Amino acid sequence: MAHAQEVNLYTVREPGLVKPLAEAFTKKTGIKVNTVFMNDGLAERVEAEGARSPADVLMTVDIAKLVEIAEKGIAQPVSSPVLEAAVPAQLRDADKRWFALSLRARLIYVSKDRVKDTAMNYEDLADPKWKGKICIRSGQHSYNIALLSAYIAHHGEAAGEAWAKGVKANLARKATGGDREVARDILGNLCDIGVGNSYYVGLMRSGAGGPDQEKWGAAINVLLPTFKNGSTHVNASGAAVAKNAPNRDNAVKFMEFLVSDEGQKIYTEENFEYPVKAGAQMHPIIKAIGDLKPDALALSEIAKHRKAASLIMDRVGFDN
């Protein structure tokens, strides 16, 4: 049963982002938001509920996972002249049934100390220059797949698989820890550059993760690649009204709120992301890295390559 002045939230997100948010659209529109926090499993709970499921958005955070939600059919399209207005053509998908909200860049880390570069490719990351240089995170990683992905559709998957090769061959240590691992271990002398997402800068360098993280982002420079036939690769998090909610309007007035001005500053200061909209405002840690130009291609044809990613990682034994 819908009630008018409700709204009901499935997400993976973290409370410390999803509370300010969902707050913040209430005290706008009296509109309560009803949160139901996961740590996965978003879209087989729906598809398990049903047409009884009481969930409105379906909010996450990955290419893969935002197009799991279209393919399983749990998802509605919306026309919403606020959303397409606010999320570029390629950050949302085709039939309108997902909209992305914030961006991350993956950015490569280099020592302040050790490495001169200023600019880099991600083609670069398998150069030999770099053999036993390179720390990164398991190759089976979302963040990781949805690179190599990219990088399959802009060269092929021949070119993608010699790629991950090189990477696989420049590591210094195997493939493991999270991104801000990388830093630390460009710090500790174990590696001179390394891959790592945008909003863990942010972590690091602002203190939120405490001292000891604070530590390892000053020891990095951070570089903005680009793709040598394209932009940056970015992954998402975004958003769904789920098939069968109940108060399907109140969930569109809280998709749109979340790209409007006020929601994107909420995304970048509570989570240091890219907003989505341009012109939106940045936290100056992430506005200090760079002006962010995403990948053209759409986030929807990237995550096609997404199987064939995980199958070549296994091949190169790349997490070995």
Given for the second form:
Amino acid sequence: MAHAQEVNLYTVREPGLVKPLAEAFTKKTGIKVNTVFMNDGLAERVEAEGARSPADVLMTVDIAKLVEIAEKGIAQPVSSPVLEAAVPAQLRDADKRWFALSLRARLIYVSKDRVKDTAMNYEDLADPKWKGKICIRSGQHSYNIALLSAYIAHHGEAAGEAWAKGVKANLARKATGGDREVARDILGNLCDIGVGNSYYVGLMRSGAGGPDQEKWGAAINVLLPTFKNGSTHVNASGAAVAKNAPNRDNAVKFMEFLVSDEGQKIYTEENFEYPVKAGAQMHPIIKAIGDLKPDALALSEIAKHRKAASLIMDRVGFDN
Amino acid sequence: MISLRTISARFANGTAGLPAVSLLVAALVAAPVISLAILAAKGSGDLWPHLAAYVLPQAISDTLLLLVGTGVLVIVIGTSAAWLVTAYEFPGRHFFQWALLLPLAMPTYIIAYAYLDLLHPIGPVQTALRAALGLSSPRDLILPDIRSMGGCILLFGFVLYPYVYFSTRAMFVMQMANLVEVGRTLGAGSLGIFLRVALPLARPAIAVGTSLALMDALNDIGASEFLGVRTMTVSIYSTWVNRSNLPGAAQIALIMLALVIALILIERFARRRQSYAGSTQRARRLVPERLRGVKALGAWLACALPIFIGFVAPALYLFVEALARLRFAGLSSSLLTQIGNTVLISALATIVSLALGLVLAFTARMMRNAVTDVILRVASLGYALPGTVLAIGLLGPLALMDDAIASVSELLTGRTTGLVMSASGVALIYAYVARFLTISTGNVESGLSRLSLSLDHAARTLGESAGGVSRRIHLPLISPALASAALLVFVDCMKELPATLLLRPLNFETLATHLYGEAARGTYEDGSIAALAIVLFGLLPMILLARTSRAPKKAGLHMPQREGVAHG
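What would you give as the form predicted in complex with the partner chain, now that the form predicted on its own is on the page?
Every component of the complex follows; first up is the chain already shown.
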């Protein structure tokens, strides 16, 4: 099973991003990357496969998933000076079981034509002045659950529920679709402002998603919102080395490559993500959004509130 | 002794293995459900007060609305289209016979994406409409959003009606002639015959087709979630994914499964006293009545509309997008591999499903009793679960099988093995068969139900063995039903996504997973070539099927002149 020169990657990240990363890694090290791209259930599969699992690296998106991998006991601690130097402490597991590899900020898109505001807080989204003006994806989507979790971490559960209720009252349409639909619906005049991730701005504006999406991206101004304390909510993609990894050394090498300047550059160039590594290069479209001041709270702290956040979304009928 | 002799006689007939195989198949299909039940039992049940207070009221009403709306639409479209192409002759009829199946060839979520693109305020349809009306801003013309319950019902109705069309048409083709002609002689109008003769007779077929369509609608997560409809299935996901409560999610899934089973049983119970088998004599094809003028045009439109909405419009859109992409992105070099993987794995799963469907249906026909009935129902469970839930349920049984394989290997060779099931793709075939077996069993069963048992008895009296009856009488007579089953299962396997994503080996891409990868990145148009490839490879079997079913048929059941049946 364990050939010296390969590494098996289980990932929820799209092939469009993983492929360039894997190719660059193979080119550099000669280690072949075998991939299976999946969606929900990655952790369950690895858990069921048990000791015979071929998985070496588990790569996923969203803080909740990273924490879950650690909690399920399917990751092993990794002591790597390279990883520890590149990934700031609040962006990795205290017990070294997972490491963030790239960041995305939760932003506010506003109509270029109809909205004058140039700065907003997340708290403002619940302001009744936006009644009937906001577009957002499902409240149960992990990006919104993470945002509400961060809100709860800063303001408490009761305030979080009041906020979710306020945002719900302001919605222009059902909470559904993806983040890009927010920009499209702003262009289509269905709403004036909305919530979306940072890399979608790059995917739309760069033309990577085709000429239609370029128009959507051009219809919005992108605000870099903060909580009232002045920091922006970020979520992460990250990876762990599987507990039963047959190619453990290659797995660590692969993760170290992902946080190298070269790996980080691919994240930002292919998928318009923020690097985790301080000082690493950033795509010009993302740089133009402004100076990101990520929330100083540890990702694992925020993830603790996600069950409460999910229940709140149900209680306020966010998706109804 | 007598029983021993019976058993040995059955072995001689080659049918004794059937019940055993059926039992094994049912056990394999039940395995993921049992594994979910074990999971569910680990949960505390503390999520139910929350669900009851905040989620269920909305989710139940959304689910019911969606099912009732979709149900009405698929029955209306499916049965009327099937009746038109069977009972009437009009221009395009032969084309429509197979083209009405086309909406099945594309994944529902891709059709939902395409329709949002087409019908969005800034999409081509509304833009053209505004231009025609001389309006400039989308705000001047506010049309209903497709992202709504109504939009979702319409979409499901026009995409899923082929299930009903398919099963009902087979029924109409095979057994209606005499009754319809009696109706005509007695002076019943066309509509009267359709409503009072054809529909009541086709009820088992309508029930089969509609239940397939509704389970698809219920278990769908991609399209309905995208369109903003929150069914119970969405609650399963948020419980599992956001609250890390897989046991709770399994509890919801099992309760939904119980409800689905209850509905199916109620429908069967309601028609328990009715027999639908045709008479053994003179069963033959209905002679279609020629339509002219306005009536022919009406029939043409009634068949063309569902094909246009369910297939042509979204496929054309994808085609245009694919052309545009080809120009700047080129053809992916891995496309051929993906096509090969998709066709191979789908064909294997189809063959296995068909073989097992035959075994199950024959078992039930030969010994109709409570036990075989339960076996048959259990073997159909897979389709009643959302695909991801089934795949999660399969993880446990697959691990057990891999453990067993490793133990045997250690015993025999002293060497252990890796994950044979998932690494070889057998896990995928298992998942497809577990999921789609009901389609093949249902088709074979409903084909068999039209053959009167007196046929079997006559053949047995003439000395034919039970196996011989199946081979020489049943199989040839139900070959159209077999072809239909093969086609449906094959297309469904090609489109299958959640289990394929979760259970496939490393480096194994199918058209569906490639398409999903692009869609997840928000560039599903880039995947349109893969989507079109699914359509293309789904089309070929459809056209083949149309050709075989159009070939002139020997007059129905007059078979004695064929040697073998008579002398046995």
